[in-house]
Amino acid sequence: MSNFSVGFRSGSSVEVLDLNGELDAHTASELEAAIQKCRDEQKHRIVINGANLQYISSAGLGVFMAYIEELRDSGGDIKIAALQPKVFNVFDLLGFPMLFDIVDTEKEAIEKFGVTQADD
């Protein structure tokens, strides 16, 4: 059984989701529920903090693809930050850096929305 959790940290205009553990076919529904919760609460600007994400499968990557168009149509986006090298390699191998802003730090990701952390 995979170990995975999503933590929420809300700012004034950006929602940060902290991913912990292994995101795979068994746990992808937890990330999906977290993104849906943000969407339902009209929080369309999401930063994914992957500092504690140990593993991601294609099912986990599919969750990002399932919501990105809808979030962008609503004026939002998903920015991805602080991925461990082995997890980044999976994103990179599948061309995600061409579709998503993937940056080194959460601060950089928030700034990609035109917000400074002091503002948020």
The other form holds:
Amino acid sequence: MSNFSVGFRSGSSVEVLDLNGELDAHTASELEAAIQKCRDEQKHRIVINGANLQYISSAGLGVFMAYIEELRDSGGDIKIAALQPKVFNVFDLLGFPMLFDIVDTEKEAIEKFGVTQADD
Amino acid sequence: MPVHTYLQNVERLGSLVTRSRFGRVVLLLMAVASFVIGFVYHTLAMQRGAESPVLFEVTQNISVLLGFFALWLLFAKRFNSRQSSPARIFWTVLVFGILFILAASLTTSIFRGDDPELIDIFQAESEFNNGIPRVLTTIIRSSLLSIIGVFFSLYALFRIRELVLFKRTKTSQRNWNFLMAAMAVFSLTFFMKSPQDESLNVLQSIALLPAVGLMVINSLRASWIVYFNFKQKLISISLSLVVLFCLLISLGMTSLPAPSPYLSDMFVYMRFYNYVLYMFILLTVCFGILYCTASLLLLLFHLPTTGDFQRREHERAVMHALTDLVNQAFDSEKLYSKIASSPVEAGSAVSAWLAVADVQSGSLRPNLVASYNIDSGYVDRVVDSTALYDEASSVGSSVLIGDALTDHRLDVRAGDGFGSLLAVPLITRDEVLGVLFVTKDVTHGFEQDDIDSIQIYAAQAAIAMDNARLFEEQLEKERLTRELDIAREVQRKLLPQSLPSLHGVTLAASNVSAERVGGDYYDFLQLDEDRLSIIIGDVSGKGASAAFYMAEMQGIFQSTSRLAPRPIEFLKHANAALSGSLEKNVFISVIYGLLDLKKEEFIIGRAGHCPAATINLNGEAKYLRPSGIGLGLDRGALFDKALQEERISLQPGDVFVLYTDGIIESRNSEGEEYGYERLLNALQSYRYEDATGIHEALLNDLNSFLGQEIYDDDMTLVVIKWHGIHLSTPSPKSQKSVTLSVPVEPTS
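Write the structure block of the form predicted in complex with its partner chain for the protein whose form predicted alone appears above.
Expanding to the full complex; the earlier chain stays at the top.
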């Protein structure tokens, strides 16, 4: 019944998660598992590609909140890219752009990590 | 096989006759009659001293055969339905063999007299003259021996049949029937043959071949032997040896002094009694000896492997017994430890542990949930369980590490008592529930049959785990249902039971929960005659925890709003208060508004919530969206920094609509969202109504868009209208509270 899935793509230093379908209270645990996996594998730099994300509910947004602190403490981050306008609006209403880097393309998101890397 | 079908039909016919008591009595009478006829026939021949007329001879021969056939049917009835253990059968056949030898020897040797000359006459051959008995004792002796022979051979045949057909197959059954037929055919070729002629003619030689061949084939069927334990095998071997020894002595074939050297005479007596019968008995005895010898040899060969076989049987039995137990255990913890301990207790492994993927916590790392005879901390240190787990579950079959010391996934040292490892996935309904790890202290300790038996065990364990999981899920579901009922009751009480009344203002509000417990909240608080604070909120997530946070929000609203009525102040306080108690992944989006009728203004602050819709009398509609982050998303300065408020000077006819995302995101059957546009348009059309009318119209518009009243999210709608004139007495109709709490079955 779940119409949500997460795809993994490992870059050189960044893990890209492709979200597909609808992320709601029922499917949030899948994203949770995916981010936990990245964390357990010491991949703290995560780019969320939302190009195929059709819908997100507040429970789905909660997943990002659950891990962001920990990831940032270990030098990583979650950057969100390529959201569809309607989905972006949900992020935007809640003020997520103030809490996360939300950019138009995956490339930009990865580059953002590059910048922080240079800053380090 | 027409021959075979024919044989089966004979068998069926026989069982038909013996089914009734009457049939059995008739058969018994037939047997007795044939015996009497035989006796009379031989007596007459002796008195006559010459060969009987052919007609007499034919009659006697047929009657003897009919009598034998009758006895055969009776034996078949007696033994076909019996179920005995192979050991019992084999032993009784051997004991009966000994008894047969004793009885036969006794019958041939008794009444022989002591006169050495007489002894010579009383040798069997010389007692007959041209096949005619000379004295009455000869007749008695030959009749008795024939009866003993018939009984023994029938008994032996039917008992050996059970052994041969132990774990029967179609082929073994057919081979046995063929043997019986071949023996009968061969015996019948001796019909009417003179007992003095011992040689075989061509036809008989040909008929003998299939009989011998089938005897050899059938005597090799002794699969019952492997199920014997060591003691049973020893007893069987000793008994067989005794029987063979007795046989040899009785036949005078050893140098030992024979207690009775006359056993070979027995067959002569039988031959003169009736050649066909004699041949059948002879064949049976030969087959019995052959079977006994073959079994003896097989027993001897299997003797050394008995221990291994018994151990394997024991393992299997223990595994089986434990699986039964496992099927009844519904407590996961107990079940896990049982699954881990069973292989070790059965002796299939030295230590074992069980890892399951913890889906609930969202982690993809397997959890070590039970271990037996090994420390789980040690396992975590030396075994890369994750890698092995992933391999076993992706391949869907066992992963074997023959030499633990050389494998990169194991970090063990010699002397750790860790030689080889086997990882078996527990799979049911195409789903990997866990992986069972078993180890042995020697390298290459798992043979293929060990692996097979553990895999079978794993399959059963998987079913048990699946059962336990379903059971727990059911329990959890029931527990949750009860919990949600309580939460729903709490939530219902948290929502305002009545609406406040202010001069010049009409209010309407409603709430519908998609599930038992929603995360939506709205409330009003009348601060004084002219001031009203309003809140609408949406707790992320659903269920009991959402209801709990909602209760907290309500507490904060009711207390803080009085002290800090301005939106910025209130929301900052609320964020600070909630930060300490909200889970990391939980946040609350709210709009807080302060309506001040004296100053004729409405100030709103938005913490991540959907923008408020507003419209004036002229039909200018817009969304109010001051900046602000959801409560609990940022617990420090950023929240405060982002927060702004919007102040609206009230004009008569101004309408404010507060709602939750359930309204905007509601989708019709085509998957189309209601959306922000439609809300404003509807508002435009009904802006002249009072709050209740607008509220009702908006809900109607939404429902007609959806086409059906099925909600997949919580929906809350609050409408506030400023009429501009102080209505002396607010009409009860316009103050109607539409607090609904209708649980609709979730559509997802």
